[in-house]
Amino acid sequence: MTSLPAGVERREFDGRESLATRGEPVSGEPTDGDWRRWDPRRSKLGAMLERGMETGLAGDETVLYLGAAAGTTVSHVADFAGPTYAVEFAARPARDLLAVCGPRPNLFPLLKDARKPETYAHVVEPVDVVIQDVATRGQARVALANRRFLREDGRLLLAVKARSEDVARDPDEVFDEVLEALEEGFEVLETRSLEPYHDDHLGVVARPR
């Protein structure tokens, strides 16, 4: 089985194992002592990580998270991770993110459009991990334009929405057009469905060219 970030255990949770990390609860999931369950259903990075994706993710990086929403998967990120950049552009979730940030000095809420990254790069710093997390069409483009901050060694973790970017294409084809359109500034490491626990869904890993 692919290894953990450090910082990311396996616990047992209500008779069931599961991904955790050590913090503070932000949506009453279950607790083991300072663990908290990591639920793969409400996270895309947790489903890469159940699917046994190659991350690349070892702990303690410095990441760019795109699509943070009320912050349920950012908050783990931030739990094992440095300092964590959180955009999220929607002031509904923006203000439960801030929450979210409350406790965790190293996670940095940016009420920001992650399609114009102009707007926030006098704030990140330079990143090991830009992950994605956003529902839109063109996530191709969003990925290519936030390049600009990853390190020469640096790894996109990207979750495309096939029906965010079409809602009546074959998910397939869609899946296809989009890692074309990567490629203009990444290179592919590794794909992979994010079913059972997201349908519709595909997990990139990619690095910069």
Contents of the next structure:
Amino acid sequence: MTSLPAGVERREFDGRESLATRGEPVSGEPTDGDWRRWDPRRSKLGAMLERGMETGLAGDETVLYLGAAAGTTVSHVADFAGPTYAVEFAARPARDLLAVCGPRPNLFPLLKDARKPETYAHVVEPVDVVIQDVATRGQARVALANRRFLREDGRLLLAVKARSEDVARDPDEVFDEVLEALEEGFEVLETRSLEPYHDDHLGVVARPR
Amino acid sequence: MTDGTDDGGAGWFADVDPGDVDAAAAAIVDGQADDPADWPRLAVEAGFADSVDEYYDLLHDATVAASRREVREREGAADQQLVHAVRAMDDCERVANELAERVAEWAGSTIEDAGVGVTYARQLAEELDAGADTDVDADEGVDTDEGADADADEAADTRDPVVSLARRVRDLDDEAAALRAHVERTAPEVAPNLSALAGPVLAARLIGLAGGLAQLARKPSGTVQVLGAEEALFAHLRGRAPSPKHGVIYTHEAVRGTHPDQRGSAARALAGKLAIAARVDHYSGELKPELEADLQDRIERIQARDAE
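Return one more block: the form predicted together with the partner chain, after the form predicted alone shown previously.
The next block holds the full complex; its first chain is the one shown before.
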């Protein structure tokens, strides 16, 4: 079993062991004292940890999170990490994201397009980790465009959604193509399927080269 | 790494007074830089904040204010309001129909000549009103309309739960009608050409399916043709089904009124014109009546084919 970042623990909820972080609940998830359940089925990063990927997360990192959506995952990240910048472009989920940011002073919402990093580089500092979960075509391009935020020894934690690239094609082909495109700026350290938590998703750990 | 003072751009806090959240939010929204920099340290050095911790507090307030403002602006946009209205209308109609079925089922168990549907529920509700009003007036002499209504409600609850349920159906049906009127009034303001071609309700549905008028304007006509038929489309793309001929535009007379053999052509022609209408609405907003005439021409020619 690989080590979990400080601030993330396995705890029991309703008799079943699950990942958990300490923080204000966001959507009625089960709690145990200060701890609240981190459901890997609702979180790609949760699934990556659950699948035992070597994320390099230790806790207290500075994080840039791309594709924060309603903030389910990023709320857990902010629970164990340091300053966390949450980028989301769609207005509707951002409404929920704002509710998550309220009680978390280290979580900074940015209503920006992850394909245009120059629109938030005036706010985001260099970070230890970029976490990316964007459901658009060109996921490798998004990662490459945001490489500028990553410190030299930083990590990219990427969840590739095959169906966002092309619904019709074989997911493995799509993954190969995305990984090849990533090579331009990253060294891929580990990849793993996120099943059974998320169909047709590949978890990727990479570092900038 | 840049130091925040070169041409790469300055930090968001550069020209902002630390106490001015509005200006800070505006700087977050509108600012740009090529590359990130150690903004917390630079902000402290520039005297914007006394410490890194204080900087993060200010940053939190500024980013939350900026995002809140932008969410409100984008969600409050007229096209999004229209989408909410048409969805609420669909919800009211669906629930009214569902409850009307329940009313008919229930009423049928005790009343011999019980009818069906929302019409029957309305009829049942009206009957109650006629009875309840006289009762209330006679017993208590309530003089305000609201009071009479509330008392009638109460009377309904104690008298007959089926009739009370029928009243809810009637109210929901009224609400749906009011929402439809609202959509019919506002859709032509948001998208005049699209509303003229598709009708206000279908126009609102298309905008909703695309996620907004801007998004709809960017879609190719082939996508507009199958909006609302995503399930069939994905089944087709995976090789399990024929390609869908139409999505929600099926409700349009040009498609529904065409012989099934020619519906694919009609749907394609209609989608082409709707896509153009959406673009005109988004980029210029001017009403172009010739679009409607063009569409009529095309559809008439297509419909003439099956007459041969």
